[in-house]
Every structure is written in structure tokens, then in C-alpha cells.
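First comes one chain, alone, set out as C-alpha cells in the form predicted alone.
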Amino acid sequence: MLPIDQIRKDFPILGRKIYDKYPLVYLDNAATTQKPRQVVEAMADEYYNVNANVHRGVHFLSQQATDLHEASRETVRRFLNARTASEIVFTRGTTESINLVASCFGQAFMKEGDEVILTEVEHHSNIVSWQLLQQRKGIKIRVIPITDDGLIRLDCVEALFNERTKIVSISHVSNVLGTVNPVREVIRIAHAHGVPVLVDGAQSTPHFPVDVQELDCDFFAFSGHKIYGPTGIGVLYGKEQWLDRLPPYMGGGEMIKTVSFERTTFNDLPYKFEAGTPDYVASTGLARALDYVSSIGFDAIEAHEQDLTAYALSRLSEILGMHIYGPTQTIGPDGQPDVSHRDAVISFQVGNIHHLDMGTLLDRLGIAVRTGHHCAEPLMRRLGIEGTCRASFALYNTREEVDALLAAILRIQQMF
């Protein structure tokens, strides 16, 4: 069991009141957590004490500023076990690292009429992507179709490879729906074929642990300001065999080792794909949130927030009129929904309130949630809805404010 009481000491934010009236609730974990004071500590400390630029200086702060964010680098090894560091990449989030391979591999491996596959449940920075490559190279998007209740077609999986399959690029969790996808099986058909794949993990690795050897994905993304951590960077592993035959993704300094007018060779795994100044102070912070989060320890996390998720859906579905997406929900043997499925988040409706407008009125009442299509526009026309409000627990949140929440729409429902 958490100590949530001791937990919520280290996110002073949770103590604000809202309209200096109403206790701050806030369930928009899935956009962005809260940062504890280990985070912002480390990173004030760097900034008052350790300043410099990295890698490239011999002067004291250079070689100290250095040492910390190459630690940083290794502690994010050890968090994903990879098998080194040379395969982490510090981007400035998911949506980079998806970006940088769908430009890099793209380029290196894919002409036009080849093909990626994507799912039904994907955010827009796993289509898009590929979209600005089909309109480069014309490469072919395939998608793997959902069930009425978000849960990936398998048995359609393997008809969508052929000759022409380059790569598989999948999200772990729906951020809009928590289904956690059957990640593991999709892998072992795509290698099957021998097409390597991608994984969007923003959403999976605040909540439960990630072995990216066991998973055995050729690439995994995610985002520092997702997991405590700060904004603007984010992680890129890759197996080192295909980071090894990927060009640049950009170019200027630190991803060079010599440049002339007539050739330029590149640098060392990871740095080829670190152009320029890297945010080695975010980096810092996302090492220090990783350490926090492995202190706690997942399980404990993992049990908190399905706790906390299938009391949400008890008590959320006594509403009148309320629709909840995603998987379908069994009552498991302690009487609650089985919630296996489902990762820390609940997307609904209630009744035929606009979710804006419920949205803003819960802002109203101190409780912050997230509205709209959640960038994830294709699912929404799968879903036949233009958007829901989402609410998506982290490890400070509490059954008290899941309480606050449903007393909150059950006030709002009145009013309409």
C-alpha cells in the first residue's frame, strides 16, 4: 500500500485551492503529471551549482555537467533495461522519437508503395508522422481494427503483412481509452515477418514496468513530463542493430565527429542523433523522477492506480446516463470490475451533456480533466462521438477525489 499522505507531501501543487475556493483535484495525469520536489530540486541544484555545456568543455562544470547527464542516461538504461546506453536517445518527447523514426527509417528503408501498420487507438503523433513520409515517398498506411469496446483485432493481425510490411508502430496504452494492447503478441507476428516495430509507450511507463529485452520491440518512445518528470525531453531506445543503419534525423554539432565543404562523418551511438545542445538539465530531472517512481516501486504504483481505476468505474457507472469507452468491464471475484484490460484511465459521457461543457463546469468545481478528441481524431470517428471528458489517475491521487468527482457530475447533472 502507498503512502499517499507522505506521497502528496512531495507535489506541493495538490495543496492549491481553485478559484481560492475549492481544493484542487486534479485527474489530467494522462497530459501531464505533477512534478514531486525531488524533480524540481535536482534540476534547481544543476541550474544554481553545475551550469555548463556538456561534452564539449574541459573545464570543471563542462566535465561535472557532463558526468550527470551521461548518469541520467544510464539510470534511463536500467529503467527500460536496455542492453547499453548507446541505444538510449534523448529526445524532446514521444512525439520526437516517433517522428525521428518514421523520417530516419523511412529514408533508409522504405520506398514508395511499402508499408506501415498502425491501430485504430493511435494518437495523432503515430499517424501523422507517417502521414508527412506517405506524402514524401508514398508509402501505404495499414490499420489494425478495434472491437466496439477498444480492444485490438488480433485475428486481423496477421492479413495485414505482406512483401511490402517495413514496420509496425503501435501505442502499448490507449490515451484515450487505457486499453492496454496485446503489445507482446503483435511483436512476436510482426518478427515473425521480419519487420521490426515501434512502440508508443507515454502511456504505459507511468504505471507499470517496461523490459524493453523482454518486450523484445525494436524501438519504444516516451516522455519525461509523463512520469514526473519535466517537460521537453524525452527517450528513444532502439536495438543497436537498427539505430547502427538509421541516418540523422538532424544535423549540427555534437552528432559529428569531423566536417569539411566536401564530407562530414558522424558521430557514435547515441549521439548521431543528438544534434546540438541537449537539455541536459531536463535530464537530470527525468533521471531524478525515474529514481522516484523506482523507489516507490511499481507494484505498489500498479496496484494503487487499478485499485483506484475500478472503484472509478463502480461508482462513476451508478450515474444515470453515464457511457464509459473501452473494454468491456467483468465483475471480478471482490465484486468490482475487472479492470486486466484497462489501464489508469476512463474516458465518458454523460447523458447528452457536451463534454466541454462538462469539462468546464468540473473546472468549476476545483476538478481538473481533460475534454476533446485527446489527439486521437480517427478513434473518435470509430467511436462515433466527437470527444469525451477523460479523467487518469497517477500515484498521489485518491478515493476521495474519485468521491469528489462523481459528487461533482451528479451536481452538474442537476443543473442540466
Second form
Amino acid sequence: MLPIDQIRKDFPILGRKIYDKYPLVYLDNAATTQKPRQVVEAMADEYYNVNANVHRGVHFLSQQATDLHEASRETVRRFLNARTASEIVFTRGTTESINLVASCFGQAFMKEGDEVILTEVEHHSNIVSWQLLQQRKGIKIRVIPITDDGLIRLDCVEALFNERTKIVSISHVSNVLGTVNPVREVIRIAHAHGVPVLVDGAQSTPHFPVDVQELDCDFFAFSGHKIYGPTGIGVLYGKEQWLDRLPPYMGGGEMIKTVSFERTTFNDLPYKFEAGTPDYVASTGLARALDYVSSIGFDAIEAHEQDLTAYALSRLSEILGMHIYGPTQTIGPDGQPDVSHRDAVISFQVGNIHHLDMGTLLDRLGIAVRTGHHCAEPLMRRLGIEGTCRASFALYNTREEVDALLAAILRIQQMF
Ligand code: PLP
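Okay, that was the form predicted alone. Show me the form predicted together with pyridoxal-5'-phosphate (PLP) next.
The next block holds the full complex; its first chain is the one shown before.
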């Protein structure tokens, strides 16, 4: 059991009064999570007491800031169980990590007519990055279809591979449906064809442990702000043998060894991919966020969030006209709650109440959810809808908040 009351005290924003409603019910965690004091205070402390540019300075503060920054990289390495810290590249977030791979991998290994395999549930960041490469190089995008329930059609994966397939890029967890994709199986199939796989872990890292060596993915991307860390920082993990073979992403300071007007030599990993001053304060914040999650423990976090998701699915299903997208089964064959296909995200639509109206009215009742296409327009098209209302949970949410959501939806339904 999570010590929820204690945990909530770490997040002062959860005590805010919005309109005349108290306390705020924040169910927009898939978009961004709130930050605990431990993260904000560590960052403030670094700005107040340490701040200096990293890597280039001989003076005390610069060395201290560098040590903190590199210690954060080691914390990320441990969090993902990467083999070495040189496989951990700091980026601005999942989007930048995916763009980096699409751009650099595309430049090095793809030519006109070569193919990337995506899925129908991808976030725009894992679609448009490849489309930019498509425009530059004439590559082709192939798509793994899903079932009506939003599950990846594993039976269709094998047939998408051919001699032109160069890479697979797939989300770990759908940000719309919460479905946990069978990335292990996809990686196994891809590797049997000698094809590397990028996993978009934006929605998995906050909810369950990821071991990149065990997964055997070739690249893995995630965002700090979705796992209780600061905005503006994220991670690209890449197997050393791949990162070594990719050209740099951006040019500038930090990523070079020597520069002349005739020739530049590039820095070692991971610095080759980190042009310019990194956000070394945000890396500290990210490390403290990962420490925070680790100190609570994923066993407890998963148990709590799965309980909340199962509870929310069953309570929301009581509402007349409620349509929940994605798999809705909560009880497995053993009679126990089974949300193995679904993480802490629930997308729904109530009767013919427009999702935007629902979201706006929920907001007036003090409940923050997200509405719209959730940066997944192709998935919306597949589901035959324009958008949904999405409630997404974090470790600080409670059953009482689910009850508040339910009561608010019932009230809104009466208004219509
Ligand atoms: N991929 C998925 C599955 C996401 O949910 C998101 C954000 O919602 C992203 C990628 C992009 O993340 P960011 O905006 O932090 O780069």
C-alpha cells in the first residue's frame, strides 16, 4: 500500500483550489505529471549554490556542476539498466529523442525506398519524424494495424518485413488507450530480420520498470516531465554499437574533439549527440525524480495504479452511454483484476456529449482531464472519432478522485 497522504504532501500543487473547488483533482498525468518538492528543491539548490556551465571549466563550481550532471546520467543508466552511461544521451524529451534517431539513422542507413515500420497507435512525434525523413529521402512508412480494442495485431507483424525494412519504431504504451504494446515480441521478430527497434517509452517509464538490456531494444526514448521530473529534459538510450555508427545530430560546442575550417572530429559517446550547453539543472531534477520513484518502488506504484485503473474502469462503466476506448476487461480468468493490457490511461466518450464540452465542464467542477486527439490523429481516424476525453493516473491519485470524476460526469450528463 502506498502512503498516499504522505506522498500527496510532496506535491504542493495538489492542494490548490481551482475556481471554488478544493482540492484540485488532477487526472491529466499522461500529458505531464506534477513535481514533488524533492525535485523542485534540488533544482533550486543547484541554481542558488552550484550554477556554472559544465564540462569546460577548471573552476570549482563548474567541476561540481559537471559531477552532478554526470551523476544524473549514471542515475538514468541505473534506472534503465543500460550497460554503460555512454549509452545515455540527454535530449529535450521523447520528441527530440525520436527525431534524433529518425534523422541520424535515416542519414546513415536509409535510402530511397527503404522502410520503417510503425503502429497505428503512435503519437505524432513517432509519425511526423519519419515523415520528415520520407520527404528528405523518399523512405516508406509501413504500419502495424490494431484490433478494434486497440491491441497490436501481432499476427500482421511478420508480413510487414522485407529486405527494404531498416528500422521499427513503436510505442511501449499508447497515450490514448493505455494499451501496453507487445514490444518484446515485436523486437524478437525484428531482430530475427536483423532490424533494430526504437521504443517510445514516454508512457511506460512512469508506470513500470524498464530494463533496456532485458527488452533488448536498440533505442529507447522517454521524457522527464512525464515521470515527475522537470520539463525540457529527456533521454535517448541507444546501444553503443548503434550510437557509434550514427552521425551527429546537431553541431556546436561539446560535441567536438577538434575543429578547424577544413575538418572537425567528433567527441566520444554520448557527447557526440549533445551539442551546446546541456540543461544540467534539469538533469539533476530528472535524477531526483527517478530517485523519488525508486524510493517508493515500482511494485507499490504498479499495484496502486492498477487498482485505480481497474476501479475507474468498473465505476465509469456504470454510467449510461459511457463508451471506453481500448480493452475494458478488468477481471482475468483467475478472478483477479487484470489490467495487463492497459496502463493508467482511460479514454472515454459519454453519449453524444462532445469531448470538449465534457472536458470544459469537468474543469469547472475542479477536475483536470485532457480532451481532443491527443496527438494521435491516425488512431482517431482508425477508431472513427475526432477525439476523446482522457483521464490518466499517477502515483498520487486516489479512489476518491475517481469517485469525484464519476460524480462530475453524472452531473454533467444531467445538464444535457
Ligand atoms: N510519445 C508518446 C506516447 C507520448 O505520450 C508523448 C507525449 O504525450 C510523446 C511521445 C511526446 O513527448 P514529449 O512531448 O515529452 O516529447
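Rigid core (definition): largest C-alpha set, two forms, superposition within 1.5 Å. Residue numbers count along the first chain shown, from 1. Everything numeric in this text was worked out from a predicted model, so none of it was measured.
For Y22, the Cα coordinates differ by 2 angstroms or more between the two forms after the core has been superposed.
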